[in-house]
Every structure is written in C-alpha cells, then in structure tokens.
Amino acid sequence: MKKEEALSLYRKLVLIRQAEEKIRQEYLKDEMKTPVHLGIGAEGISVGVCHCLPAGSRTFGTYRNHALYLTVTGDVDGFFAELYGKLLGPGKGKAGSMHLSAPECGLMATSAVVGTTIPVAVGAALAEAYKGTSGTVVVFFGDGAMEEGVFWESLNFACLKHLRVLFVCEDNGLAIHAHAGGRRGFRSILEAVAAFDCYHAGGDGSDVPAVIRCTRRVLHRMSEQPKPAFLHFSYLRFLEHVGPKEDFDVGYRRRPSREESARLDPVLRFEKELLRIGCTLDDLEAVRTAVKEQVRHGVEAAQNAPFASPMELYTDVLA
C-alpha cells in the first residue's frame, strides 16, 4: 500500500472515530433527539470494503451506519445536521441517526429494522441483471440479521439467480446483550453460508489491510464468474448497543484488557501499519488535527442550522 493511499484510508478511519467521540461528548446535552448506535471498533470494515468498490457501486446498511455514511460521503456537516434534526441534514432532520442515506453517492438506504435492507439490496442486484448491466451492490448487516428468515431467503435467491451482490456481515457476536451461542443453531456463520453457491471469506474486521485483501479477492472472482459473495468480519463493539456509554459493568460481557483493546482497535492498529510503511508521527498528527477541525465545524454548523418548518412533515411521504 502506497503512503498516499494509506493516509487517505487513515483520514476516513479518524473521521469516523472523531465524529463518534464527538457524539459521545455532546449527546448527554440532550440536543440530539435521535437514538445513536455507535460503531467504535467497526470502522475498519466499512472503510476497507468501500475502498475496493468500483465507481457507481450501490450500498445498503443497517442502523449502526455512521461509518458507512461517512466513508461513502465524507459529509460531516450533513451528518451532524441530521443528528441534530436540522433541515440541512440528508433527511432534512426527519431520518435521524438510523436512516441515513445519500443516493447521489450510492448509499441507497439504511434502516432501524434488522435485516430489512438485505432483500432490497438483492432487488437492486436483480435490476442490474435484468438490465444487463454489471453494477456492484453491497449490503452491510450485523450478525443478528442472520437469524432473520429474510436473510436466508435473500441469499438463496441471489445464489439461484447468480446476482452480483456482496453480503457483508459485521459480526460483534452480540444481539444487544445476547451472545451468539445462545442464538444460533448452526456451528459457524461461514460453515452455514458455505452450503450456498456463493463465494465466501472472512477475517478480522479490525485489520484494515486484511479487509481490503479479502474484499478485493471476492470482487475479482465475482467479476470473472458472476454470483454472490459473502464476507464475514468480526469486531469488538466497544460501547453499549445504543447510546454513548460503555456497558462492561452490566455483567453480560467482560471488559477487554488494555492489550486486547489495542489489538482490536482498527485506528490504533492501522497507525502501526502507517508507521511501518514510512509515514511519520507528524503525518498522522496532521490528519488528526485537520479532522478535528472538520468535526468541530460540523457540530457548530449543525447547532446553528434551522429546523425544518412544520410543513416539512408533509413532504417525502409515500402512501
């Protein structure tokens, strides 16, 4: 990986991390009226996968979508405006944290309801096949979505029709507080998916270069022989399911050691990679400083932005 490419990836990782840390600072002031599902620990998955996608790709996500939105759009001002419920947000303040989208950038939809964007993504891939085009469609979801029947139906249909859709499972091993062992009737995710006619691979979602290698490999195979692919990346959810706090004191999981936290932190881990390939500490600090100012401006602009008029409740409504 060249230095310029690596620093571009690092900027995205730092932007996502600093944006979510800023949410943690501001959220308890009760000016953000939307629930927030923070993804600290998972940044490397969205950044790594999206880095490999061809131009014009369409993406779909879940409610833990901040990393995906900021990776695809880089739109800090709109991001914070939406969280503050302001008119300048991508959903005019009506979508909130869990329904961020930017179709003009290829981010078609995210949803608060588990598993709901999976069949929509398969439908988008079916449209590509119907039109005879070869656009890439990607859908991100948590491991809990794999306990929804719609996931298996969607995977089955995509395999049957050899659709170009990339399923990306962001696996933190938890469904709110429920561990995987108490929810799954199959031995492992990749074993279960391996029974289907699709490409499949996986790895550590905190290792950005590994995510990139894995994604490039399956995308290349999809381009040679069209059919779906499934990527499984594990990660540590550092914070509570919803909200700005930690929850290790609740008792359903143990606090990781300092060494474990450092190993599973995609930002810290990628900083080591940057230093290994010749970046300097000054290079990294310059990125962090620039991003900090970008985030500060985004929050200030959102706080000063106008709310939508009451009549906005009657727009963008479909019956």
Given for the second form:
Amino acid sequence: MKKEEALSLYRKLVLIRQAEEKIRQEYLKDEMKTPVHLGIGAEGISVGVCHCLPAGSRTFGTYRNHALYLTVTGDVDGFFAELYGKLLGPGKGKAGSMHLSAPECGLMATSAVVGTTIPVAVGAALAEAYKGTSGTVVVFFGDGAMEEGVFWESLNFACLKHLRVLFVCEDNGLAIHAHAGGRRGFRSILEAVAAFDCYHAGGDGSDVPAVIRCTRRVLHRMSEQPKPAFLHFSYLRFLEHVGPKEDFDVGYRRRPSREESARLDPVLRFEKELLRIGCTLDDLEAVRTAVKEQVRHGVEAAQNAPFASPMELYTDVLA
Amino acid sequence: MKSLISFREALNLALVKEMESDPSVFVFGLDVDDHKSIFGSTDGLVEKFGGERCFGTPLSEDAMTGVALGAAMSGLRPIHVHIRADFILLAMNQIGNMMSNLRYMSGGKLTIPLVVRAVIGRGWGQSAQHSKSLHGVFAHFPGLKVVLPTTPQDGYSLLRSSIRDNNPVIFLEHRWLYDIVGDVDDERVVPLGQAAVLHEGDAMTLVCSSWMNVEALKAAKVLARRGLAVEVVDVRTVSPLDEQTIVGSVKKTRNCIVADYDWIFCGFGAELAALISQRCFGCLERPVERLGFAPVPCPTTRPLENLFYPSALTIIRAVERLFGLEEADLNGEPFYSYEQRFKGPF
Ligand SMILES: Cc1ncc(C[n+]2csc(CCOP(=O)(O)OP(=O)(O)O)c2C)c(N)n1
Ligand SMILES: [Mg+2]
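Structure of the form predicted in complex with its partner chain (previous: the form predicted on its own):
Expanding to the full complex; the earlier chain stays at the top.
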C-alpha cells in the first residue's frame, strides 16, 4: 500500500474512533437523546470494505452505523447534528443515531430492526440488473442477523438471480449479551453460506489490509462473473451493546488481555502497518491533530445548532 | 398479601407465581435470561426455575412465534417475550394467519393458551422502529385477546389472568410504567375483559389506554381545580372490550374524549368513538373527541417527540376547547417529565 493511500485510510479510522470517543464523553451529559450503538473495534470493516468500492456503489447498514456513515460521507458536522437531534443532521434530528443515512452519498438506509436492510439491498441489486447498470450494492449486518429467516431468503434469491450484491457480516460473536454458541444450530457461518452459489471469504476484521485484500478479491470475481459475494469479518466489540460504557465486568464475557486488545484494535494495528511502510510518528500525529479539531468543531456546532421547528414534525411523510 | 412494589416487580411476581403453580408455564424470547432481564421483569427466573423454563432464543421472531404456538397446542403455556412490540411485526404471519385462526378452523378442537409479552412506549429517543403500540392491529384479528395494563396491580393480576387464559393473549407493557410503584395485593384476581374507573367524575369521560391513563389522571387533578370533574376509564383490555363500563360512564357524563396510546387514524380510538357514538347517541352533548399520536412516524429528536405524543396538557386543552373555556394558565404546573427519571441509552 502506498503511504498516501494508507494515510487517507488512517484518517478515516481515526475520525471514526475520535468521534465515538467524543460521544463517550459527551453522552454522560444527557444532551444526545438517542441510543448509541458504538462500533469501537469494528471500524476496520466499514473503512476497509468501502475503500474498495467503485464510485457509485450503494450501501446499507444497521443501527451500529457510525463507522459506515462517517467513512462514506466524511460529514462530521451532519453526524453530530443528528446525534444532538438538530435540524442540520441528515435526518433533521428525526433519525437519530440508529437510522443515519445519506442517499446522496450512496448510503441508502440503516435500520434498527435486525436483518431488515438485507433484502432491501438485494432489491437495490435487482434494480441494477434490471436497468443493465453495474453498480455494486453492499449490505452490512451483524452475526445475529443471520438467525433471521430473511437473511437466508435474501441470499437464496440473490444467488438465484446472480445479483451483484456484497453481504458483509460483522461478527462480534454477540447479539446484545448472547454468545453465538447459544444461538446457532450450525457449525460455521462460512460453511453454511458455502452451500449457496456465491463467492465467499472471510478474515480478521481488525486487520484493515486483510479486509481490503479480501474485499478486492471478491469484487474482482464479481466483476468477471456476476454473482453475490459473502464476506465474514470477526471483531471485538470493545463496549457494551448500546451506550458509552465498557461492560467486561458485568459477568457475561471476560476482559481481553492487553495483547488481545492491542491486536484487536484496528486503529492501533493499522498504525503499526503505517510505520512499517515508512510513515513517521509525526505523520500520524498530524492526522490525529487535524481530526481532533474536526470533531471538536462538529460537536460545538451541533450543540449550538437549532432544533427543527414544530412544523417539521409533519414534513417528509409522503412524497 | 399486600405490598408496595413497582410495575416491573409486579410482572416478575406474576411470572413467578404462575411458574410455581403450573409446571407447563415457561418464558422464552430474546434476552429474557441475560443480566438486564427485560428491564428487570424476568429477573431471577433462570435461577428459580432453570434454563428449561426461562431461555433466550436466536433472533428469529417469526419462527419462535410458531414455536410458541406449537408448544401451546401441545399442552404447554408459553410466554414469548419481546423487548419492543415493533419486533412482533416480523411474526405477523404466525399471529394473523395461524395463532388467531387455528381454533376456529379446527372446529373448536384446538386450545391455544399462550401469552406474547412486549414492551411499548418511549425511552431515550426510541424513534420510528422502537415505539409502536400495535394494540389496534392485534385486536383487529378475531381470535386474539389484547391486554394493556396500567397500574402495578393490573400488571400483576392481568398477567396472571392472561397466562391462565386458554387463548392467545397479546400483553403490552409501557416502558415508563415499569418504574411506577403501587400497592399490589397478590390474591387479587382481575379477569380479562373488565375496564376500571380510575377517577370518578360527572362532567366528561376520558377513555384511556396504557400510559394515557397516567396523563389523564394528572389532567383530572388540574381540571378539578376549576371545578371540572372528569371520569377516567382505563380500558385495561382492548379485546375483549368492556363496553358496559365505558358506555355506562359516558351515559352519566354525556361527554367523551378517547385518549389512545396510538395513532388516531384507523386505530383503537376509532373503534371506541364508533362504539360510544352508537350506544350513547341520544345523550351525547357533543361528538366524541379523539386524541393520539401525531399522524407521522415517531421522530427521535426530543422537541418533536414531545409534540408527537399526547399528554396531560393535550387532554386539558381538549377539555377546555370542548367546553368553550378559556385556557388556564398552567405555567409552573408540574407535569410528568421523564427528564429526571429516564436516562439513556435505552
Ligand atoms: C428483529 C429484531 N429483533 C430483536 C431486536 C433487538 N436487538 C437489537 S440489537 C440485537 C442484537 C443483534 O446482534 P447482531 O446482529 O450480531 O448485531 P450487533 O449488535 O452485534 O452489531 C437485538 C436482539 C431488534 N432490534 N430487531
Ligand atoms: Mg453481533
């Protein structure tokens, strides 16, 4: 990877991390009145996958969407405005954290009902095939979503129709507090998916270069012969399911060791990579400083911004 | 025995009592067995009754609802729990095509004793996908019972009655009610299908569901200060509906506002208004007024969310309008505010 490319990826990772760390601080003031599902530990997946997408690709996601939103849009001010419920947010404050979207940037929809954007992404891919266009559609979802029948129904249909849709499973091994072992009657996600007529691959979601390699490989094959692809990336959810805190001490899982934390932190891990390819500590520091200012500005602007007027309650319901 | 307990403790107590007295009762659903235990309502069930009688499930609402149905047809009494009613929409096929019909289609041979518990209502910016009530949707199907308790006593007694009922019962619990504390007599039986008069009056009947009762009681207090005695009728069960109590009250007061915790258009409020207009036509002094959610998806941001939901103030203003009274100055009047009680993230 070239230094320039790597630093631009780093900037995205740092932006997402710093934005969420800022949420962790500010949330305790009770001004962000929206449930927040933070993705600390998962940043590498959205950033890595989206880095490989051709221009004009469209994405769908879940309530754990901050990384996806920021990597696709780079819109820090809009992001914080939405979290503070302000008019300048992408959903005018009506959406909140769980439903961020930016159709103008290809981020079509995210949803707080598990699994619900999966068939919608397949429909978007059907439209590409129908119109004879070749846009790629990507849908991100958690491992829990694969327990819903709609996942398998969508995968089946996409395979049947050879649609150009990329299913990306962000697997943290948890659905709220329930471990995978207590929810799955099958041995392995990739094995189960392998029975379908699609490309599939997987790896460590904390390893950004690996995510990129994996994604590029399947995208290349999809472009040669259209078929859906399924990507499986594991990661560690560093925080509680919803909210700003850690929850390693409440009893359902153990705290990772220092080494594990370092290995599973996509930002720290990517910093090592940057140094390996010749970036300097100063290069990294410069990125962090610039991002810090961007985040500070976004939060301050959002705090001072106006709420929607009462009449906005009634707008946007129907076309 | 009487005790002063919260709504969540009342639900928990009802589950414990029924599980103790009937080994065929079991509780299942996403997150019923984790440390947060559905806002505390399933607390301790695994420890007391074991993982066979209280267990979590995969995320598979449609299939799990069918599983509940199959177990109920086979002599068990399942209680299937959802942390939000919105997720039941994934299971509407099992509810609307199967659960509500099988007894009828079997010529009365099948019995389906099951309870679907779900949380409704507000939290911390719950937004459009975590805030629906849906009682009107469920009650639309013949073959289902639909229960919305308000007081801790009713939470306790109606849950016990629902578990003992030999029919499918949808049991909807408002999130804010969980913290409300009240006297609960553990011997008190409340059958399904009976409304309750929570506050007596002769000027106006307020027919309410779920949280709207709390708002209506506050409105009743404020209105009493200017000499208006309003009667608050808690429907308690939407289906079967206690027409007699509702009609009786309106015949006495000759005025009625229906305050339903749902959208107005095509909702349960329309059913109530139609019923009252038909049965009380001759004695009504004015048309039945209806209050409910604004006709939009529920917004996240607090200022718009506050406009979306009807409140005690909405009720007071409606009463004033109907009686042609000037709006009372209510500056400084303490209304229920969850700012101090309810914090994020969920
Ligand atoms: C259909 C549906 N059922 C239940 C829920 C409640 N719920 C919210 S998140 C969640 C866990 C989902 O786990 P996963 O898909 O692995 O995503 P993660 O939160 O781990 O990113 C559950 C059960 C929901 N939002 N939607
Ligand atoms: Mg998960």
